[in-house]
Amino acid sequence: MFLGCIADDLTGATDLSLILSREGLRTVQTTGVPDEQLDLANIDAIVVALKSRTIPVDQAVSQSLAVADWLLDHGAQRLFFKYCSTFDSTDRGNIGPVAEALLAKVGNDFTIACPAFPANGRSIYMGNLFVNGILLAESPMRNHPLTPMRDSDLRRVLRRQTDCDVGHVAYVDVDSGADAIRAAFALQNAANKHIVIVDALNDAHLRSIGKAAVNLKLVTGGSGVAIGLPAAYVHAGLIERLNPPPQKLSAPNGRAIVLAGSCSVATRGQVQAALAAGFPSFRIDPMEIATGDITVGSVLQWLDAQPKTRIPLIYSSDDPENVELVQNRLGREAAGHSVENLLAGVARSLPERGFSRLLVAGGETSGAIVEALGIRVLSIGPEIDPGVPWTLSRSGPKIALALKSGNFGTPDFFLKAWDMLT
């Protein structure tokens, strides 16, 4: 192994390791802490699936902290901290907190912050992040129900997180390519920027970034950033070689099922391309489920009414009104929570139904999900849309996976998903 990841939610977490799968490095991905008996032979990155994203700046900072000793007691030569590519936050935390404590911990005082992942739709130029052309702050995100993101300029967020000072390499420098970049970093750490945002419109600007990190202990930024690394890394003799990622993923035989909690655009889009076509569906209502006209029974009885040979839908996603009227009477965590703990216990009982074929949708749904399955390891299949690939359960039940982030995916995503397992 050559590069530790720190995730700090599950999708983004497989988000990261089928870019680095996909640019040849033999990537598996952990629930956790690995344990001890993780063959690590044959492997050049693990990438470490955490749920920090909304928890405590405290625990967020500890756990992302016990994965690093974890990672550099067993070979890691590099780091990489991984968030979303929206920057998902509060100006309590916790990306700048657990940025500053992993910088530490390598014993470094400079690194970069780039959440820009061109494919998906995000960019940053001159320090602001924009979603699919739309500043941050005017996007969707604004309504996110567990980090409202307001303020697109990455600099300003990251500064009331942190006491690092933070810095910027601009689109200048780094459209004029790695020897620019490298040069500004020098320029920013020499001005004691400890943390530098870095301008991205395109995915050659990501590569530039690459090389010009290929030094850096610790990277941070979404997974777009980590396009360039694995060619630098082997172009500076710190790997051997590339390996080619898998076209198609061999898939235990079973029935199939779609998993929806996210309310994003993206999901909520899917969710409704997946009803035309003529899913069968249950939808769950949060408020059902607080007066317990919901519970796991129900949605399995309903479920075992379903044809085998259909692919059936559960989903809770909703318009972002109804959503802050459900948060104004449940409470937003708890609100969440409910859902999340609903279909975590439907997961559970899905594999002696003759489910072997799950596609999840949500960042904390696939966390509970996969924490309700007992899956701690995962190998990276085929990408099915930028950021979401297949995965295949090496711990657990033998159980195909498609862990999707809300924000990602083409409206058709749970149509077309099955086509890429045999």
Ligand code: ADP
Contents of the next structure:
Amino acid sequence: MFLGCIADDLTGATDLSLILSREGLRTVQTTGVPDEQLDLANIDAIVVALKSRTIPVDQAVSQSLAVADWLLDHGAQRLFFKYCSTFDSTDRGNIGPVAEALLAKVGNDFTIACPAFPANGRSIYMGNLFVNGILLAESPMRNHPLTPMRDSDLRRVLRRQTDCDVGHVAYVDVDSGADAIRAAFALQNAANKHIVIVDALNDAHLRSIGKAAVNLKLVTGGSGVAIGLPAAYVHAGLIERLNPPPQKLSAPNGRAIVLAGSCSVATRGQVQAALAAGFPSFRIDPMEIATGDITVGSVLQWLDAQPKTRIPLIYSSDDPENVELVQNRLGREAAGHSVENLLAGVARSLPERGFSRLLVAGGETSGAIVEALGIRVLSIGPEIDPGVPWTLSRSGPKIALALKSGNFGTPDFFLKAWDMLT
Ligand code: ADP
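Output the form predicted together with adenosine-5'-diphosphate (ADP) next; the form predicted on its own has already been displayed.
Zooming out: every chain and molecule, the one shown earlier first.
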């Protein structure tokens, strides 16, 4: 294991894992500090998912340091601190304090902060972050419920979060390539800047930044800036070779199933496509959970009556009007939790029923289901659609899992994903 990554949330961890895998690193993702028995053979990178984006600063720092200790103890030569490409944080942190603490941990006094992800519409110019062409502070992030971003100048944002002197490497150097960026790093470091915001407008910039950052013990950023690192590490002789990303996943033999707890537009379309294709389906209405008409037991009873050769679809996905109705009657949180708990309860019983191929729609839903299954370690397999890989559990029951953020994937996602499994 060469590269140890600390991600401040679960879907961000998957996003980073997928990029590292696509760029040639054999990558494993874990939730929280990995177990001692995690097999590190044939692994180039580990991405550890925390849930530290909005927790109190001291906890974010101590959890991140605990992961860093584990990674460094287990051979990591480089650390990567992954946060959101919209730099989600408040004036108290957590990006600055965690970066500062990790920098001290690796014994360096210089790192970069680069949340740019041009392919996803995040670019940095003159230290200012743009979201789909709009300044961060004028984008919808301005009104984020937990981390409202009201300053687009990341130098100022970071200065408010840390005692470190924050510098900047501008577009003109970044565009000139890795040597110019490296020279700019040296100048900034000599001027006592310990964290520098780096401009980036396209993937070529990210690749140049990767080359220039090859000797930094700590890199911080969004998953975009990881694009350039794997090839740079190989070029510098730090990693032996890149491995082509997997095209197929060798999944355990067994039955397949779809659990959809997302009400996002993309998922609703995917549910409709699966219904049209004749998937045996069970619709979960939160009101019926509340009345006790739908229970884990009743869903399992239905499941057990389905032909073993078919792919069952269990879904709660509904249109916004119905969701609002239900939320008004049950409360937003209670409605959400009741569906999550029900699907998690069903998922818990899947391995003993011979299911070993599982597709889940919904971010929160995925978190609840993975936890219920007792799965903490995943290897990253082929990319089904942008941002969604097949994964294989490496702890808990042996299952091939695709965890789909609600709005990801093409309409035929539930139909086509299985073709990548062998
Ligand atoms: P997404 O990735 O689309 O945001 P999530 O799983 O993260 O999906 O969030 C969807 C939330 O909505 C979950 O808490 C889920 O339990 C809840 N939910 C699912 N179906 C319904 C429904 N029919 N009515 C109300 N809430 C629902």
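This structure is a prediction, so every number in the text was calculated from the model and none was measured. Numbering follows the first chain given and starts at 1.
Between rigid parts that reorient between the two forms, a hinge sits in the chain, and the option from 137, 303, 337, 245 at that spot is 245.
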